[in-house]
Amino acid sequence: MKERKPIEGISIEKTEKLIKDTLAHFPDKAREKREPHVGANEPSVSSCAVKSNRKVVPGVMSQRGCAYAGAKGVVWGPIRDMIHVSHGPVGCGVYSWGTRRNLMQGIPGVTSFPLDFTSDFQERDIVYGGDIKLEKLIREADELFPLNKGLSVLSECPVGLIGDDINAVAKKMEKELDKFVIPCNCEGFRGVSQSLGHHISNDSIRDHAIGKRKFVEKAGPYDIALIGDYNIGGDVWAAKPILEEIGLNVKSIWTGDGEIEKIAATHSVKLNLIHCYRSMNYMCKVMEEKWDIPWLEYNFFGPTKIEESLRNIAECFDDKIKKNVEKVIKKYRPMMKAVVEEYKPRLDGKTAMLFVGGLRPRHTVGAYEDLGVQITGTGYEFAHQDDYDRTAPEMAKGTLIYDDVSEFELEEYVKELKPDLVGSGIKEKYVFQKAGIPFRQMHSWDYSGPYHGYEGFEIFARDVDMAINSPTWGLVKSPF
């Protein structure tokens, strides 16, 4: 990986001073707790110094979600042919309506189920327990939507507090209905963020699904699975054709537009390609240990990373795939060159700051750089240490790295670094837009997409250009 050139006006000394001045506003105890979570990037250091996966500092606003959000919103929700039951009060249950722009095929209510299934816990359920109610819900849901391929049961906070045994109910109903009924003990209070919800979901898939089905098609040497792609804005539909064009056979997808019986048969593929390392690395490691399936992280954001990833993938296969990769790269280069030539003149030298979850704070850096946009700060909502180890080489020396950054901190960093674009979540969107700063919602591509693959890069370039160069910003008076 080539070392990034230093960004003009940014140095380790200046960044460390910015951090010190910002945290000086905090009470002593809060400042001491926050200091290890922020740092100036040093790519040559093998292990990133920024601490992560710690409890939120009381009184400091966090943008994290809970374990239930990680289980329902990320892992289980995008599986299209299952009914996903939220067992608990309706407040969290409404989160089970649809998905977070995880696009899926099928007819809603017939072959796909992006609907609201919740047990709507009441006070009497807290007192007497909700097991009987859950059984009734599962029977009714299966009767109303008989073409489902299974059900998941995701527990909310009160279920864990009162001790409802969803595992026993799921086991009983699976036998009665003769289809998958998979419990996921993902109460929101567990862990420090939604990251534990990913892990719990992976464990439930490991224990109750994988290895229990077989693919209908005959196994072949080029069978692969896409792991950790949730089809945000159609990302899977942009990535899968590229892999098929180089000769690979995508047998299952975890979990965007996914199908549970294909997921359960993934143990027979030859390679797992992981997109979101944070949410699915556990499952890749399980399949490597138990079924000897190697795995490889890939990045299809921007032509530079696409080419790099395709060649890395080709190294896992024979000369046929290697030749196909070069053909595909040659085919799409003129198209990508045309996109860069159209948008880079308007974006070259611009800067951006990112604060998102999952893989985006590092995976999208290359796509911005392909357009001439430099990333001056990045960070994650719920990363672990290995995420930051992977981030350091993607960033220039001295750039700002922050973990679980508070709203106050992020605003102070933006005031000082004055980026031309902020890419973050819906909670930050209107704060920065009202400040006159161009913004893209990078959790769900601001209702655009796909951003993945060759098709997605053109849309990404258009959206970044549209955000930064919109004449409307001249009509907004910034307080900065």
The other form holds:
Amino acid sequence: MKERKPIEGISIEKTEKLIKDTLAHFPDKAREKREPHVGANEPSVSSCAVKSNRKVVPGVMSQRGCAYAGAKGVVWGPIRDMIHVSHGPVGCGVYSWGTRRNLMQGIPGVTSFPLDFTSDFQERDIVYGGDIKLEKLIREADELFPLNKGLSVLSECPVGLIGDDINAVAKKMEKELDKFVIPCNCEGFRGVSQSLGHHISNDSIRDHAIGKRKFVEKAGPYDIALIGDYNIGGDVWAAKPILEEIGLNVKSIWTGDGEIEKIAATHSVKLNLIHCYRSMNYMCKVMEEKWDIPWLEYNFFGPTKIEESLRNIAECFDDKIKKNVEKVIKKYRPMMKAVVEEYKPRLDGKTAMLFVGGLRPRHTVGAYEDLGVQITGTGYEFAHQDDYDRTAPEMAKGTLIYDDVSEFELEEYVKELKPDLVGSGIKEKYVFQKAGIPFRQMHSWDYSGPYHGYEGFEIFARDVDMAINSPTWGLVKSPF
Amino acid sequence: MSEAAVVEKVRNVTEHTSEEVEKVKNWINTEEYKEKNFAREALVVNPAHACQPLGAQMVASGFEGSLPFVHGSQGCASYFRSTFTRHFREPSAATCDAMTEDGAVFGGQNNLFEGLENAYSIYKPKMIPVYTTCMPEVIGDDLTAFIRNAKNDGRIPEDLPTPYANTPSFNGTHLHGYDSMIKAVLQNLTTDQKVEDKCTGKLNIIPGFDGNVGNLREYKRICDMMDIPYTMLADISDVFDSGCDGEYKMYPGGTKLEDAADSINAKATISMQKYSTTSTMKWVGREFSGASEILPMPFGIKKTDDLLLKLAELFGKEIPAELKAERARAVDAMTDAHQYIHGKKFAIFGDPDYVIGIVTFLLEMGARPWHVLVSRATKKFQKEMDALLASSMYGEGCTCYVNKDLWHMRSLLMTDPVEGIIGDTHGKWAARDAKIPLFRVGFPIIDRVNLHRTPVVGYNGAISLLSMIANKFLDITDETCEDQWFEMMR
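For comparison with the form predicted on its own, would you give the structure of this protein in the form predicted together with its partner chain?
Entire complex below, previous chain first.
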């Protein structure tokens, strides 16, 4: 990959000084813990020096969530035809109800279940255990929502601590109901972030779902699965049509607007295309080992990356697909050119800083660049080393890379680098907007979207322009 | 088993037929379904309440220089912050000691030590209120000892206020967390502050768990108009409604700690919510010098009258002419618009004190609070609501449901429809299914802008509520009537 052109005013020395000055405010032990997690980018090295996937430093105000959040919010929640039970006290289910924007088709309460199902644990459940209640709850849920295709049981902190056996209950109920009842031991105290929740959820799909169903129609040479697209703001609905247009047959989606039986039948596809590597690479590897299904990472943010990805995908198939890909690229170029021509004049030369989740801190870089916006800093809430290794080449030399950045650090970094836009989450949003810095939520697309695919780029470009160039920012400074 | 036999066990992917879907779609709207739905014992679907530490965090955010501190899993802290930020569209700072599996085994003292030390030196708070998530509650962490030890160990200064509350999520709701935390903060800050025969002459106002900062500002405005000096305790109005002036302030407001400390010597203390301050007000009644009163939230005219009369009585003040004029204007608005609301049936859900207030207002308008639902409440509340409904002819036939959730409410709306629903954003699914407008009042409101800034209490609040409801009904008439019924005037 060609190295990014240097960004004016950014150098390794300056960035390292910024890091040092910022962490100087921390007590010794916290500083020592945080130092390895921040660095100046060195695009040419094979392994990014920034360390990741370690415990949050207590008290620093991390933005991370927990394993339950990774399981309920990310992997399981988007599967539309299952009942997802937040097993434990009432809060977790309430806070994660409808707050991720994983849109789904279906009739709510009939064929899709964007509701909050919980066992609402009380003190007596902690004392006597919740297994009997869970069993009863599953029966009640199945009776009241008979068209569900299965249930997932997502355990909250107390469940693991009191030694309940949700796996035994799930096994019993799966037999009784004759449909999927999948336990997921994703208590919030497990692991160091959402990430372990993804992994545990992948494992429960491996242990309880994959291989247990088959498609009625015969397998074809162009059958693929779309992995790690959660349909935030309708992303799946912008990405899937492109894959279909190039002649591929999308058999299942993991898990945005997904269906459990199709997910369980995915082992018959020819290729797994994975967007969010962090949250779903585990199952891609399982399917590769067990069923010889190759997998390929792709990136559908912005025309440059879309074209690059489509050509990579084409390489996995015959000439028919290759031809289709070129046709599709040609077809959408004028549309993309028009988008760039409209927005780039107002955005060229601007800079942005990102701090997001699974794939966006690297995957969206190209889309910004298509609009002339350069990224001066990026980082992940819950990434691992392999994510950072994939990030380094996407960023210019000397740019700032931060892992699990605390509120204090991010504020200091932004103050110094003065980006024209910060793209991060809801907890960070108003901190920067109060300071007069344009901001877009990049987990939820700030209630906009889709951002994936050709259709999504147009919306992304409009939103970035709107954020940076809103006349409201001109009113922040009072004349008196 | 041979491989072939295993393969045979793999079942086909199935699709529901459109007949099946149609059947269930209709069935879930029936009386028969409602009965099944109301018979469930274990499953909760779409509850309208949250957990204790959320309420504790609201209190912990409401003091000057105060940094809320969650002892437990970091995911909880992120959920609470996100919840407040989504509702207020404001930053919501809170930190956490990020307990993980080893914490579950060895207890959370080390996390708390490190967390307090880092939080104090990085964010320089004047106070760190500590409250718990499920995890330390289940394993039995001893906060009293841990915080004492942290100070003895020099992690934080001895004189840094560190009030703390046990707020297990498997007990009570966000309202109990609010209660425990505000009591803990006041106990901490007022220790040794009581001075014999001293009276500050001030009024303490405890707003309760109220996501409407406009309400808090309205209470303060009323006090100003009546020339009553006051201290609002856990005052989130500037914290969660701060301006955008180009500078982020981590601590943009809140009750001054010295005012909170001196609150024990006040002339009187009033709580604006009964159910989120029950144990606090018992304690205040025992320990504080002045009078203490729990008042209902002043929704509508009469409850606002009661508030003003009570303040006048406690402070020996006249009710000023401007407030009398405000009252008259509100009554004028209500008489002008009564025809658009009179006799209309409503479903109301939310926190007990809010629900009592809204029902009071509806009864004043001659509307019928047909279904009243609180998803976690006591028998005492049920009795209070029953008595309120019985106090008016418009309450006749109306029913109060406690410990029922919003999926129960959906059944009620489908089998026994109403014309309007009043509650928070979580009601939008049921409202959409039933094709009944939802008037967003309460917490959280995460799908509309600025509603948390417009007061729903006091005389002005009555006008706002009334306008919101009546105008929506008129919009619906204009949007849905046939051409021959479309008119210039309404």
